[in-house]
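As structure tokens, one chain now follows by itself in the form predicted on its own.
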Amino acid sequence: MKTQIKTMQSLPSFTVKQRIDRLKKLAKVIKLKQDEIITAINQDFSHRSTHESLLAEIMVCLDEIKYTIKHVKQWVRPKTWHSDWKFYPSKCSISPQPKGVVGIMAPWNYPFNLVIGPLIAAISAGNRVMIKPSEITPKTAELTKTLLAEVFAEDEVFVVLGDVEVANQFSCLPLDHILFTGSTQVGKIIMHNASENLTPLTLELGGKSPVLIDDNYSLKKAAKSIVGGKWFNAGQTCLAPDYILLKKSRQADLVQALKKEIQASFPSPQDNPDYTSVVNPNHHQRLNQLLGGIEDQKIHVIGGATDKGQKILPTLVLDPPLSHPIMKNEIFGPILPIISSENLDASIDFINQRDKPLTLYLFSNNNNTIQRIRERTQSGSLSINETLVHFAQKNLPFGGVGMSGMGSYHGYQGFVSMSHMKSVYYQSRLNFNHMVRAPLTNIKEKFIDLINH
């Protein structure tokens, strides 16, 4: 891996025409293999639904690239504006420039989305780029690197398989930028690794997302926002709703709500295709573990008796203990719990007091209670009234703060994250800046004391 990059830097970043034109391939050869793609990531999982891994995998990454190439002659034009009046008729400009090989560090929850998203952002800034996709969905990971090796040359894109070892060879590499995608704990020892070659980071992690019903908010409406998007992928998606707060007065009619709706979305869920497995044997051994020690009242599993193969049914835990494991760590699965609050402002201090999520869901029709969430929290982003799909706005940048990650990628925001956005001055031909150089003679001390006032 080393000789590679040290090739790849050596190499000419990619021309505006060659960025456009890989995009293309890309994503021609993507609807090519579009249903090689669903496949692989089916057997990787025992069983993803279809239409999941259409729309999370294949839509969003072609619509991503289609945004891409109409915008990126726009994005690398340099901005140039008149320097402060002091310095007048000088200017100032920004020019964007690629950093040279940038490292894709990809999980498994979207193991195909997760490292083509950063790869159309990391070649919209023109770098060459390495990328490690997770060894937990291998055929999918395999299937990536042949299908990027139809479009990109080795030097271009270079895709290394392997281990947890290889992974953490990888973060050790002297990258011009890593962009890694996985869980706070493992993201720290990413950090600590390419600290030894003051490696730029952005870190998309996760953390415990919550929901915050209002009081007046329909529960009808709360629910069918809320099971759309902490089921979608049973759960395994960094951005599902991890737990929610409301009123203990409304606890027992947002449990029928979100019944009803498990209901009428996944009936039969152990057969149905449209409910996704959990990806392995050991996290569906880790889900399972989550419940012990609460009490046998407090968990409702919806559609069934048992589990079926991979699969976990959807479960709501009420008010579990908050020293209990299910909420100190991101559950990351088809586990929800309901957590009771007095009223707003403990739901906002409950929010406080723990570390900052990724996202923040609000479900309020109140313009006041929208705008003491948006000022008063803080989070890697916040959406109103709909779970999940502030992901696939393209223009909103996606990213965590403090423990649930930093920098962030999407759109332009992807392009400038992956770009070295280089200071320029231009000194004009009528240049005054001699009159505050020694020698400071009377007139131009006279010259100073005009500008500072």
Contents of the next structure:
Amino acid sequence: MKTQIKTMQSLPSFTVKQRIDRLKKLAKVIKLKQDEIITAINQDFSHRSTHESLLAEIMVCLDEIKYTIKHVKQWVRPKTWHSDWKFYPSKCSISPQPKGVVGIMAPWNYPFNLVIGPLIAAISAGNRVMIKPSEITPKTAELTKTLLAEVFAEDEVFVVLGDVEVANQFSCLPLDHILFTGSTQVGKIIMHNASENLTPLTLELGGKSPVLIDDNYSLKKAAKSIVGGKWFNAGQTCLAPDYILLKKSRQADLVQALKKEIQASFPSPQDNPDYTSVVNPNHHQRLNQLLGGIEDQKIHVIGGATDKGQKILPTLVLDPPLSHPIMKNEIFGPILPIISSENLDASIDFINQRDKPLTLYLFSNNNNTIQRIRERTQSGSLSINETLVHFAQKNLPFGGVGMSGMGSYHGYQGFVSMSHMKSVYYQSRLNFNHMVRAPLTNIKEKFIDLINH
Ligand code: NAD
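Can you now output the form predicted together with nicotinamide-adenine-dinucleotide? The one shown was the form predicted on its own.
Entire complex below, previous chain first.
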């Protein structure tokens, strides 16, 4: 890996023409091989809904490529303006420059999208790229390597396959930037490893994304959106709703609304091809253990009596103890706790006493409530009256804050994160700077007095 990175760093970065050419080829290969990609992910998951793969792995990537090709020429153009009047008529400019070789480390939950999305950003900025896909989805990782070899030469994009030890070595490389997507826990290891080379980082991490339902908001509408966001990919989404906060008096009605919506969206989930499995036996066991110690009457399993294979049925948990692991750790599966909260202030306090989430979902039609939540809570993003789709907004930066991550990407923000936005100063021929330089004569002192306002 070390020799590879040295070779790649010695080569010139992509011209804009090359970036567009590679992105077009990438789109062509994804379209051509979309069935193979969907099959590989399906095999890695033991079962992954074809529709979910189509939407979240194929369509999102193709849209991002199209958007990038359309805008990249404009993004690379230096932006220039006149300096402050004291230095007039000199000019200042920001000139984007490729960072060099960008490292991409990806998780397993959207194993294709979370390699290709960061890759598009890195290529748009002109970088060469080294990629380490997740070892938990090996078929997708191998296919991704094969497909990328059809588009890029090895010294343009290099894919490293291997286990956690390889991932660890990868994050120690003297890369010019690392975009890591994964857990907060491993994010800390990556930050530690990268510090040796002072490699800049974008950390796209996880955490517990809360849902807050306002007192007058329709529970039917909220349930529709929550079910769509929570049970997509069986809850294995970084920004899946992790728990719901609402008034105790509305809890029973919300449970009914959620059950109805789950039954309508995923009838017979065990056999429903649109209901995705948990990725592997380890995570299956982890999620089942997560329910340990919670009283039976607080657990509502929807859609059948038993789990089948690696699937876990949609499960609601009513008011689990706040000290229980289910309320301490990111759930990352098809289980959704509902927590009673007295009022809006109590919900705000609840959220603010915990790590800053990746996303906060608010269901409300009240502008004052929306403003209070926007101003008094911190989260990577705030999504009002809908779940998940903010991820697909190409002109909206995506990223966390605090324990849910640092930096962001998508669209122009991805280009900026992967570029060095170089400051350039152009001194004009007309230059009065000598008037503030030694020797400071009387006339210069008067001049300094004059401009010192
Ligand atoms: P993970 O942190 O276990 O693994 C992510 C990557 O890190 C993998 O490529 C893996 O090979 C590597 N890795 C694992 N252990 C390592 C170690 N000790 N040293 C160096 N590298 C190591 O995450 P995961 O289980 O693959 O994914 C789930 C997590 O990712 C969840 O927390 C989820 O919220 C988060 N996630 C975040 C986003 C986002 O965009 N913010 C998107 C998807 C997933």
